[in-house]
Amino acid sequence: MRKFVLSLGLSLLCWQWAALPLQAFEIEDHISVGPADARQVLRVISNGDAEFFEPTIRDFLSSRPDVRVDYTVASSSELMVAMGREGHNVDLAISSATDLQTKLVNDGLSRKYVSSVTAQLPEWARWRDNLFAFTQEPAAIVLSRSALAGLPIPKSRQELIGLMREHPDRFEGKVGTYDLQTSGLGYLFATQDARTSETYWRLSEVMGSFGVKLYCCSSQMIDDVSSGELALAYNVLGSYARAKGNPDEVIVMLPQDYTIIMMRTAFIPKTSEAPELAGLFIDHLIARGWEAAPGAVSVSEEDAWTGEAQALRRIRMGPGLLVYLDRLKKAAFLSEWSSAILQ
């Protein structure tokens, strides 16, 4: 698998959408790639870091000199606000929060797209010919080598719980995970965790007892493990950890008891003004399969991680993902999570 070459010099251009100042959702980043006077513009909203997506965008534009891609980064929850309540006008929506993407499609906010490329996807990687997966990415436990110096590296959640209890001085105030109140992906990982094993709740209580720090996104957790501010971060995107983490300091552990596999998905909003171009970009994402991203696995690789297949738990698209988005169920889940982790 080729290494993903990150573009450190992002094209943070001054150009912004005309409606940008009026938006109520929070924007984390924005790049514009391609000529300013391009004949066609593809407007993308995504929760994927710009530095990871820019090489993919440039590859797409290499044969389309008359196209510009305006790429706006927002959290998965803010993307939901932009596409749902505000009806933000974009041409393509990309997110790792498969449940929120499924809800937007289920609510009739997307349009169907069929091509020779999407037709080759396995059934589990597309839903209603509206929502398409183009990567599989594991939820990893990221550990600091220096913090664990001299200790055995845990291989499962149960081993991690035992290690934390035996060496509290190594972990006090140095544990991080998603803030489920603000992170859509974090909430998705947590609900899938809870459905899979009761160990999740025991681990949450242990993390809470150490004064766990809560984060919006994987990148910040990885940075803090790399710097030594955290000894461990739980449910971090493995693809980001392998690409961003300092290998001399960061250990990316896929727990052997089970590993949740997230699929990053894309759909074309019903209000898209460039649906044909958006469809071509979906084809590009699928064909590329993020094969160059460390830790990301092409959706065509059905038997990825062959020796560990029994431990993989792929998050499947479909109405089943809507269960924990029910208002009462979500409130109950967040209440239980708060009791466990915000001690």
Given for the second form:
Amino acid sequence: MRKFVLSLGLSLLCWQWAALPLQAFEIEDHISVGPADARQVLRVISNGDAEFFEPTIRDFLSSRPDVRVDYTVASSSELMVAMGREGHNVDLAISSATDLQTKLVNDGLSRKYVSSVTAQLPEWARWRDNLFAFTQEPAAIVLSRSALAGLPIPKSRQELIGLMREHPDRFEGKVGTYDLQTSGLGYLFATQDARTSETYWRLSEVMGSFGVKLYCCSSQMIDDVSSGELALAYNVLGSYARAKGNPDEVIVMLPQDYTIIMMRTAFIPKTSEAPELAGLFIDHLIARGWEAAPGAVSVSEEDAWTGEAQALRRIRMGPGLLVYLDRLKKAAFLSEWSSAILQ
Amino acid sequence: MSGSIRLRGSIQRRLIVQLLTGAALLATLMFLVVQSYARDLAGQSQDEILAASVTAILDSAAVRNGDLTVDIPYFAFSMLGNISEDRVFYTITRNGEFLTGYPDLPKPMAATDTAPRFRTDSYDGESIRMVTATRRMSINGQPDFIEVTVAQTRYGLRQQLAGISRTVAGFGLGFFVIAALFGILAAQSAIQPLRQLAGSVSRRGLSDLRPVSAPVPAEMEVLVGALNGFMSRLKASLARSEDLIAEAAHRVRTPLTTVRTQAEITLRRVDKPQNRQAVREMIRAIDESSRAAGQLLDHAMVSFRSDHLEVEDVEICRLTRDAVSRVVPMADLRDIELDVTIPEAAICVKGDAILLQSALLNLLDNAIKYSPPDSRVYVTVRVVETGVEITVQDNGEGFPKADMGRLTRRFVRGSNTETVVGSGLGLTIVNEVARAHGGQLLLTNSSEKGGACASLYFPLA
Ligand SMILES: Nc1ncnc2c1ncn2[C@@H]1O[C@H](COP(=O)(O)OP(=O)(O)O)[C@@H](O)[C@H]1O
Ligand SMILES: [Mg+2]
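What would you give as the form predicted in complex with the partner chain, now that the form predicted on its own is on the page?
First the chain shown before, then all remaining chains and molecules of the complex.
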């Protein structure tokens, strides 16, 4: 039965693809799960890989035979565009870009949702009863075992800086991090770093001096560390690296000076045509959504990683996140970053 | 009796209503004042944070390499998120030209000086509080005006106010309940002296017309004064009428004595049987009038002495023997034997000897009057529990059953009195004496056939 539904869904994919209205934003992927003639459709836009989200969606649909979920993948910035202009077509917006999500909620594009599940969320995991976090994923430093062979493994940014200065030969041309110009998540991590500690700028300068390579996504950085092409990747999604990287090849280090923790969040757009269903899906995400992001931890685990990293810094949802999204602020930050890292 | 009293309202109820109304007004007033104070305070704290945010942004403006930069500090917005989850909007303009932020935010008021300007407006369908401030910079000698507006929705404020309102309403209600309780207590205690006065007056004996001597609150001075005045006038008027009766009786009795003496002399001189009979009838009528006058005098005397009772220790046994010996001649006339049983030991009660004597004489007089000739009258004195009981019993027809309840009233005589002279005051006197001494008169018949039994009870000294 399930197989049938899946194949039906897949066969409908092409048709769906064609049927989608002319999009003003870039779609990376699209899947449809559930019967084509379902009485209810939940249209989700997300920057999470469809591959990872599909099981969670199936889980959600297992007790709802007359519901179909249309899952569209777009980058976080395209999602912002989509919400701004095409909000009518979406019932639920999911993104790892906590800052952009916060701005959309602040700008009044979301609607309130309260349920027994959301009421139990910790304070830091919801904002205005509009925005709900359902994963915790730390920003980590990923190191290559082979490249660091014989060297002590650094525990903090300071130790990392020291190690790089002492052994420039090991790191020259083998350092990677997000390209803030293109990656929303990279920008979020970097701004959170910058507001937390001055160390970030020193580290950026050191990385810049080694001819840092810039990436769009965590997965590629992890691949390059695994292959030994990189000795170190900075601000990689640690949960993802632990789930995907081979522990014989990579070391996933949560810096002890502080570790930024990102939360994937969801909200129901004001224009949602299926807000009740979207609400139920939010409840489902809060309970099981962490399974959709490799290595992520549920929001109910308040003390995850406390054994490894002393100072956990969860990205705080709220107006503070608007600051680095300000046009002038962003331009200033990026130019400072460029001059630090692209010497 | 109270049925004839017309009532209008109740002082206590009026007091309670007034106090409760006052308490309710005060509670409401407190609620409104505290709420508006809280609103001001909460609004003020939001204004202060918004102003701090604006100032922080303005302070970050700087001239670098000959150009203006504005570097919004993280805390400028994050502190707005500390107190509530309100939405935040902002606009930064330079010389009136939009630089960054939300371009469609309502325009702030024009600047008059550099002080922050506050304003409440609405944006995106929500009420917002806006704070705007301007800073004058100088670039290459040219003046340059940076204006920053930060706005926040007022959702948290409303929530905070609702919370405060609930708390204050609770306090107001508690205040009202406590005030109401005190009000009711106060009303009751205000009424208390009136109740006490009413109680003490209504508990008084019929003839107790002494002035109220217990202390009363100042407000009742007039009332109690009027009451005392009224009672003393009533007492004076009663005393006057009793004086009049006594005087009248006395005046009638003295000439009657003369008339009776003359009638007896006449009887001795008259020989014709029908004339003798007429004179005897005359003497009998004179006796009856004289007795009535005597009883009236006695009664007046008893009333007077009861009102001004002067107590001393009275030895009951001797008093009884005296009384019995005084009626012996009268008993002998009718061949009646007096059977007296009195203990040897002395028995004392507190009282007025003259009154007690008079009561006893009246009982003995009745017993002898209403007994058939050649019979016995029993007089017994004995100590019972906490008092002494004097019983006078005869073998006559007994008290008439139909009149039993009213025999002690003034001038009431029984149905068995056709041939017996009397005024109907005897038992009245006895009863009054008993009551004046805190004692009791009990009238019974010793058997169905008769045998009147009158017992007087007095508490022991
Ligand atoms: N010993 C008694 N035997 C029967 N009746 C009595 C006796 N004493 C009093 N009474 C009744 O009680 C009435 C009231 O008595 P009292 O007040 O002494 O008045 P009175 O002047 O008639 O004696 C009498 O009229 C009589 O009917
Ligand atoms: Mg008599």
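As the structure is a prediction and not an experimental result, all values here were calculated from the model. Positions refer to the first chain, counted from 1. Whichever C-alpha set is largest while still superposing within 1.5 Å between the two forms counts as the rigid core.
With the core held fixed, M317 shows a CA shift below 2 Å between the two forms. Relative to the superposed core, E273 undergoes a C-alpha shift of no less than 2 Å between the two forms. After superposing the rigid core, the Cα of F134 is displaced by less than 2 Å between the two forms. In this core superposition, D49 moves its Cα by 2.8 Å between the two forms.
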